[in-house]
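Shown next as structure tokens: one chain only, the form predicted alone.
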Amino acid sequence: MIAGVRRFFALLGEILSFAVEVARCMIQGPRFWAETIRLADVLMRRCLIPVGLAVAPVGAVISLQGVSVFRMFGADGILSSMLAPAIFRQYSPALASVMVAAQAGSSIAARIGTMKVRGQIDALAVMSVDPIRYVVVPGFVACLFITPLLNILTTALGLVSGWFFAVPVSGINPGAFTANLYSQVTLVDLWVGIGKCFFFGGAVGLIAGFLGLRTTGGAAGVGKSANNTVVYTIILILVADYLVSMLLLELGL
């Protein structure tokens, strides 16, 4: 158990560490854009379809199961104003930042490790290249800004189902509808899924590339790092969500 627990934190300690070395490639030149912006392009186009079908069922579930209760007490007019708090807040930012972790993580993780086994890491040392500034950094941006991104995205594609399955199919007033959507909904719910969704895109691209450089054993190690990776990166964003979820209740926000 005690041997665990120090495992645990030197580890944790490792990725601090790992950390600061990111941060500091980041503000420090070079800085490969190109490589950047290809990833990112990348990671965009192979998350934008699970993404949205993993988010877009939900305003759909919300409202087959919200009309039901709300009819019950004469209020399924008021069915958006629990529908849209709830996908900007918590589902769009969790599913959209899991569904990244499940594309983009294992991609990003598999691809560093494929190159640390191949020794083409090593290589880069040899040749003076930075690994984590041309590796790392390209592949942590990129999951930094493409997750709040598909967030939007995904937002949008959970309200349109959420009101496709509330007014035309269960007949809720379009006007209650939308007039209880906007009366609940402020920028903070915006800012607050947008800021989950930052930091869930960070941990991401930075837990990815902590695994990648670390792995070893061939092919069988690559694929043992990007399981871990969607694995940790999961339960990060789940534990993490909960505990934001909480402060901003604590704080009345």
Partner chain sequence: MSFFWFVRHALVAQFTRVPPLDQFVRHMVDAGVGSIGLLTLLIFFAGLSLAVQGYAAFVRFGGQEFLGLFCGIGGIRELYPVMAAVICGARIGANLAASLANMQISEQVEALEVMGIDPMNYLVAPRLWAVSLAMPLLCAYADVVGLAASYLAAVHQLGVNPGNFMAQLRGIVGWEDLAAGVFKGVAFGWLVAIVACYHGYRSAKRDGAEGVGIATNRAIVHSAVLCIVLNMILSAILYV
Contents of the next structure:
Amino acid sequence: MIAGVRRFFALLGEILSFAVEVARCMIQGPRFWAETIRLADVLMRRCLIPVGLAVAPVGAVISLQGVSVFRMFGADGILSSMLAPAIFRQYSPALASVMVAAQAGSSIAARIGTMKVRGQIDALAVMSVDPIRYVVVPGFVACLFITPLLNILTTALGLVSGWFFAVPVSGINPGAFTANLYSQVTLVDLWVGIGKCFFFGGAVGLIAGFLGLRTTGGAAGVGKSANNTVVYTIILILVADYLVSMLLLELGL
Amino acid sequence: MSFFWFVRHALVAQFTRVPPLDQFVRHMVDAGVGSIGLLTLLIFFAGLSLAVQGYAAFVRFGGQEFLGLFCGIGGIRELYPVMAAVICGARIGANLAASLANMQISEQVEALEVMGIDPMNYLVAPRLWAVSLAMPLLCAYADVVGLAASYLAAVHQLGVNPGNFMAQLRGIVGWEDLAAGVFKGVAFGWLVAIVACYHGYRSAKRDGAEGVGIATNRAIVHSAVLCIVLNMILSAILYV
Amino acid sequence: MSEQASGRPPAIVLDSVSKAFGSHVVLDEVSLTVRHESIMVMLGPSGTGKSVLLRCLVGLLRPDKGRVLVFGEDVARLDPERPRDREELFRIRRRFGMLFQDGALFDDMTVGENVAFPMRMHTSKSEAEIRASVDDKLRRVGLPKAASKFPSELSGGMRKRVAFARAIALEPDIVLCDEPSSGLDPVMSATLDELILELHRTLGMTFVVISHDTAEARKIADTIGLLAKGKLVTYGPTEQVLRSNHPALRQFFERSTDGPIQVL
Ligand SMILES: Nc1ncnc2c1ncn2[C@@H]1O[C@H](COP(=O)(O)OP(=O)(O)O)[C@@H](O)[C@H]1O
Ligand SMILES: [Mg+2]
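Counterpart to the form predicted alone, namely the form predicted together with its partner chain:
Now the complete complex, all chains and molecules, led by this one.
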């Protein structure tokens, strides 16, 4: 147990110093912009469908279950005032980030891990190309930007699917739905969502690069790195999410 | 090899023969016991979050005394089973896909075939059984941890009346909800296992280490998406 | 191809077998006969389809065309995706042992468990008998003390020898060896050759050995084939092949760069 805690903090320290190294590489060139943009484009396309498929059902489920609860109190008109903040602030950013970790993070870690076990990372270093600059930073920057972008799309999608299951399916008054939809959403919700995604996206890129470069143990190790990237980022996302919710509640926002 | 061919053969292998018990036990332990630490941590935070968010949402129109009800419905019926499926699914699915893909690229699966042992019986069937039985247990466990966390947050942090919280919970959550959760768990477990086995099994020698990464990535993404979509469908069937 | 006077049916017959991946033709009308209780060595440069040929013999790959007869039964007819054919294939495959190019050891099992695995699955031997047999096989391949190690702890050559021990564990009728000597040092490779000869002599196993090593072919083969660019260039009894003046064969035996086999 104590050894486990020690190992956890040792790992945390390594990740932080890795983050510093990545930041240093981003400030000092050379930068591989073309590669970064290509990667962002590829990852964005690959994430679009999984992220959409993950968020849309959540809007649907909130509406379905919400209707059954609010009906008990005859207050189903105010369903949308609960749906919108939940999607904006909570489920859309968290799920978009989890799915970016699942799709982009694990594929970045697997790609870097493959290069590592094949000796290509060492080959880069021997050719005096810094592997962090060349393979880690593009993935990090790509994740940093695609996650908030995806979040905007998924927020809209979550609301649409929530609307669909509330209004046409469950027969809630459309006027009441739209009237209450924005009653509880503030600019804060919007910015909190985007800010979280920015942070989570960066974390995905960072952890993927970190674990990818540490891959050992041949082909099986590649799978392990991809897997661990997802597990670690999910932990981070959930813990951070809770802390942010607490903070916002304390601040009364 | 198409997915449907694979599913058909996997089902035949799963239900016509007794799976090798040592393999079954190993994967049951891997999937079940191996996921508990992660699951406890994440569901605990999810339970706390659920209470805090529910409170934040209800307090806006003065409905905070309905928190118990909210945590019961939101947590037991929806969040915990699907979260357990997505989290454990990512972990278990990635492990299954990576190990099968690794066996494929190093020709271990073909070695089995040449020895006259059907990999579907020897490799796939015990994994399907193990994960479909481990997942409902994990879902039930997640319910317990999540509710405890919500209760802690509601009572000790947000100052909700404990008697009220429990009364509401009992009022809304019945045995049929827990049964539905277990049923969902079996479905999620089988889905995670079949998707992961498919992606792992489909890799070939020529894909090399890259193939392991691709199989792992696909297993994680597909099983997460499919579990979330399946959850919606099951919820629509069970609760509407 | 003269059938010897033994009167036994041949172990393996390939009848104009062709296999292509997309437009890439890997095997082009290959026909050959492997006599019962013989040692056939197939030579050929890398990437000409030697491993593909071996896979066709055990039904891991299905040829596009032609017949693959194993003790008279056509393996090529069996579709591994059809349940009934699969059962049939598994039955036929029990007559084979196969040494894969990279060993294909199960890496979650120890060396001893790997070698014991076929016996555990297919025989009702007692645990003590299995252990004795495993020790015997491992001693034969020169690894008497490796039984409790894991494959990841072994060198490539050691893994290959363990894989050989596993391939002969059930003392099958036909043993297929994909490049048994590559990755082994000359002495170890000679030891393996002796072992093949001994198993052939004492248990009457039929061997199909793929190799780059002409010295190995000279030493163990009673039939030699040469596969180049998917075609069976020459095939026949060892003395006859060694005496023949086929340019590709001469080039291979003389390790020369000029000849019909061109890599550049
Ligand atoms: N499953 C496959 N799909 C596509 N091409 C393959 C496959 N297996 C082998 N090949 C191709 O067939 C050719 C022969 O391969 P192989 O039999 O492994 O050569 P070798 O003679 O060195 O053993 C190679 O060019 C290889 O790329
Ligand atoms: Mg080969």
